[in-house]
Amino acid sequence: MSARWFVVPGQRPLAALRALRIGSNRLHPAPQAADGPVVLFDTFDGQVAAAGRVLLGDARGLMLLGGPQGPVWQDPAVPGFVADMADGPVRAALGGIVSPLRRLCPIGEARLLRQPLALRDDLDKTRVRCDLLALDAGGRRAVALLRAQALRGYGPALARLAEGLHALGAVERLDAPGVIATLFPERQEQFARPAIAMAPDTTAFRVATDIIRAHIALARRTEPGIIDDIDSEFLHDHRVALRKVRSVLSLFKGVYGAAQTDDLKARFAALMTRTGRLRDLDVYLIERPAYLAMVPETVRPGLGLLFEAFAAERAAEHRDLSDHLQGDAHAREMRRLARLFDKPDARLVRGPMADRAAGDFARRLIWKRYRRVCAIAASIDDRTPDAQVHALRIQCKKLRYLLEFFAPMFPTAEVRPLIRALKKLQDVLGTFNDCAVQQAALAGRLQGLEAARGARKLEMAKGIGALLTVLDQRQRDARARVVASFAAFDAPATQAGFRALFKTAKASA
């Protein structure tokens, strides 16, 4: 039988398990109890949490809580990326939850005291093994998970301590998010992400200014990891938050006045600008593994050479983005345009569509985008520019952003499908994207080697010629599939949606 959990409250977790009477059935406490410090740890983003895990670390080893199997043991090994990792049980099980791309990092540490104990009945035989691990991490943040598994045959034992349980106000299941916003509430307010709440009777203005309050805020909460160099999805993100910023003011015309949208938009990119080298450099370096399986092994030396003058460019452009964002003239700048959209109705200026209801805005942009999507597409085929293939790239992002921005004012059943279908077409799309950039930049760097000499420039050459051979054709296969995506995506239950959702009478005439 599968062990259950269950989230034990009060501050004396232990005396209240000791005094609950099952019956004839008591819980006894083993001597074997454990307690001392521990650190708790997880991605940026939580990834561990939301697998509904929680990871612990201290001098004696890793412990992994949550999942079918109980607690997962493996001796002392320094928490990082997962692939940089000691082999073991926690290393394989983190495998599934943890993006490569993502480092575990510190987020606070605790007191833990870990207690077995063992549901007895009037003749001393065990019936169900328990297992109390009680976290502490001072002022009152304290969380207590009892995990309780039946031996053989006991099964109805089990089910009366879970009725025992919740009559102690015990919840059952472990709730690792919860876990962690009780014990580190500040970094469960520093790293949310975003939730915008609207109605559809919500101003556009309202709306706008909101998403991009907090968003501003989520590039700013990314900073400290970029700085650090903790892993490559802080720029990223960070990245992603301006990129957002950025859409709400191109999408949301009228919203605020021309003259401060094109000042803003100004403001934004020139940001954007500032980390766009650093982020094609961190591509290049995680896509080194896949390029070098690409190519034949014979010209592999020579793409080693050149990701050594990625990796030592790349440490360059850290280090002048790193200089950056340290100084004054960021601070500020980040500052004053966090103070604007703090006090809108004093420092925005107000466009013709301000006023207007978020709900009947956000269908208008929505089906716009969406027919806009479907005619491009509908007109690619074999002979179709590769411009046209870009456009409708960046046309099928502006879709995805608009049905993310406004997507708690509907449905989550309705909308997430929607979503998800139009991700799986700009997979396509970034792949057919991604090789045609790359293919220009290393295009560029092969010009550059001309006035080179040596060995190491024929090696390099060949290494990059291969590598251009090898995308050309992954580029073409990815337009090939665009197509088909595309019919995918246009699916007469995604149609459906779209119209069910977002199609008004006035955007119909």
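Numbering follows the first chain given and starts at 1. Whichever C-alpha set is largest while still superposing within 1.5 Å between the two forms counts as the rigid core. All of these numbers come straight from a predicted model, not from anything done at the bench. What changes on going to the form predicted together with its partner chain:
Core-superposed comparison between these two forms: the Cα of Arg114 travels 2 Å or more. Relative to the superposed core, Trp367 shifts its CA atom by less than 2 Å between these two forms. Taking the rigid core as fixed, one finds a CA shift for Lys125 of 2 Å or more between these two forms.
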Contents of the next structure:
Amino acid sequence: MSARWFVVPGQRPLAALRALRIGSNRLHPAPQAADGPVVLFDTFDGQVAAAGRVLLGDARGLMLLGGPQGPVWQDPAVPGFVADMADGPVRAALGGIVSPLRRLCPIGEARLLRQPLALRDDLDKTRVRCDLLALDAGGRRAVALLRAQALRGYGPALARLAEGLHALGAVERLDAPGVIATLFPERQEQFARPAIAMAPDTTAFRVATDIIRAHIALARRTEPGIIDDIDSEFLHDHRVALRKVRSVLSLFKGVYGAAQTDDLKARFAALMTRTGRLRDLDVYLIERPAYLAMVPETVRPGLGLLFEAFAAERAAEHRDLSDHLQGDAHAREMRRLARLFDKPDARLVRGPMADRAAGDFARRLIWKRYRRVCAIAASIDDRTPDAQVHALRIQCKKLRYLLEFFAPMFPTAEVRPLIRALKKLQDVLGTFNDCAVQQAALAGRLQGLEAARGARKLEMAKGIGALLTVLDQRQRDARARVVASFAAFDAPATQAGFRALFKTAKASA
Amino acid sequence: MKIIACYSNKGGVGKTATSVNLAHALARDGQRVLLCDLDPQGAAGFYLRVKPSKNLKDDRFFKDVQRFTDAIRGSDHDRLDVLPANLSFRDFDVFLARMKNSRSRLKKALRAGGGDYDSVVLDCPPNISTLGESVFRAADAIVVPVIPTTLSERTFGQLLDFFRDNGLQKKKILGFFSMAQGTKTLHGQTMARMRAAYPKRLLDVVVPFASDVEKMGLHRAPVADFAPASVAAQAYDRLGRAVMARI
Ligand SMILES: Nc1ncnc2c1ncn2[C@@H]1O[C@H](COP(=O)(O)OP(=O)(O)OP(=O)(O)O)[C@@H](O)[C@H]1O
Ligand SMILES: [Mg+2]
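Next, report the structure of the form predicted together with its partner chain; the form predicted on its own has already been given.
Time for the whole complex; same chain goes first.
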């Protein structure tokens, strides 16, 4: 006898429900109505809504709407990282949908009216118990949900009530992004990943400019989260956005004038340099539990000391970066960059490729890059020096960016499998690279310890040593999978997919 | 799971009022309770606003697990369900045996259909001669309302004799005084005499004659629902606790 949930349309849901006639049965409001403020929560990038759920909290508890079994409740608390929440059904459900790296934050306030109702028959006997949950964010922005549960033996009454509700326009699927968009329209923009409209005959200049403008805006939106240190993903997203800008500048050759391109490259590179160290430290700290689990128990205390040092360094680094992000110089530079791309025709110097049709331009770039990936991969066997593997990784990354930038111009069903195949190969190459980079960094750290002294140093050195051994092993494992991973990527279907979408008549000549 | 039968070999003594209010008191106390309306008149169902079910007139009823569980109706009161009246008693003993057997299909169906019951309260009709014995054997307690009059005194004695003559467990019989009127000397004398005669068979509970009980028909609800502080509601609460203490 599970409950059914309905989204009730209209501005006056309670009045509409009271007016409903189900044979001789009618819905009567019960006296115990409650009305109070609630806060809606989600991650910055809207992971809860994307999973079809809505998370609310008030003095009575946390409530997670939507989902296959309907809403779940648990004791009141301010949600943050899922791992830090008290055990309960809400936490359990969130665990499956929210990244452990993301913090749940308030996204808006509303009033929640909870009005119990009873569907009663001509003897005034209750047949179905209902609960109206009406969320009101003011200014006619409201959403109403009705929970209906038949008393034992009154299933048919609930079925008839459902028919009546459907006739009112009620639906039984919670459109979570729709709920958020209705209640907090201003929030919508923040959620959205940049969707850049482009057609094959759009100019390359226009596409490059649109992509860069959107990513500058995205980078800007992540700044408050970095400053407030909400979670590490803000900085990560910030860097990804800037990296995309830089890859447009380097991959879309000739779209802007040479001097213009060099100037922009230097300025965006400078922006990213400011954030590099903090991101490295974030990565170490994110990996802390995994690293500790990888080494023998005896060296864990030493490694713990290393992470304490990382954490202290991170705190200082974060302070510096937030000061910088809040400073005038940064604001001025970001404003200037944004302004260039807001009025590109007047402010940006066009290069020789500026007026190329984006469709041709994309095909040419992608096909060339794909060929280069294949050529390098063909030269790699199990004994090839690591430098070649790194080269392959970089080419794959560029190919991935190109595919993603231009994806809106190609049929999704055809591009997506290619991206997915590439991503699998990149995962192996990424592990290989991360292990290499981290080994180098830790080795440097080990060297730095020479200066320190005492038992602490010895302990740390032992910890780092053990970790280096594990990372080396991991890197070897990844290396051993490179050849097979490329072979998988090189499957005939993927080859055919690249050829069909991107090989132009000219290139084949 | 306990089976509590409200029974008397005398009519109009308050069996139905007792079973409804007792079931409600147990449910209020946190138990999951099924009230079975065995009286074809359907008086218990009436007090809980549950319409008699057409399905129930069928002879096969008690053999057919699905039909049985489908016939159960949730009352307006938390944890209190009703099996409405109008059933045929032919296989009632089979039903009672199944209620007691935790591995029976009936029990499994009950558990699947929203939970098993902690207590099953039977509102027995005044003349269940053919059924009487199977109810007496299956029940854990037989709650007997006794109006403190000479006639009731005699029928209570007859019930105890019947148990002795038929090898039934007398200790299941739990009498209590119902519709007692403190102003009547006769009532007081009868109660004193009976307590002396049957000290173990009479609970220390007296449900007074109260207009609130009569008003149940008006409200179509248990007394505690519309007059929770009333003497009658408190008396039924005490009755619930006293019965549970004996089983
Ligand atoms: N404690 C009480 N005070 C006043 N009136 C009562 C009390 N208990 C029962 N009554 C009234 O007495 C009448 C008979 O009660 P009830 O129907 O419960 O008895 P019964 O034993 O079930 O009768 P039957 O043998 O017909 O099934 C009803 O009108 C009821 O309202
Ligand atoms: Mg009766």
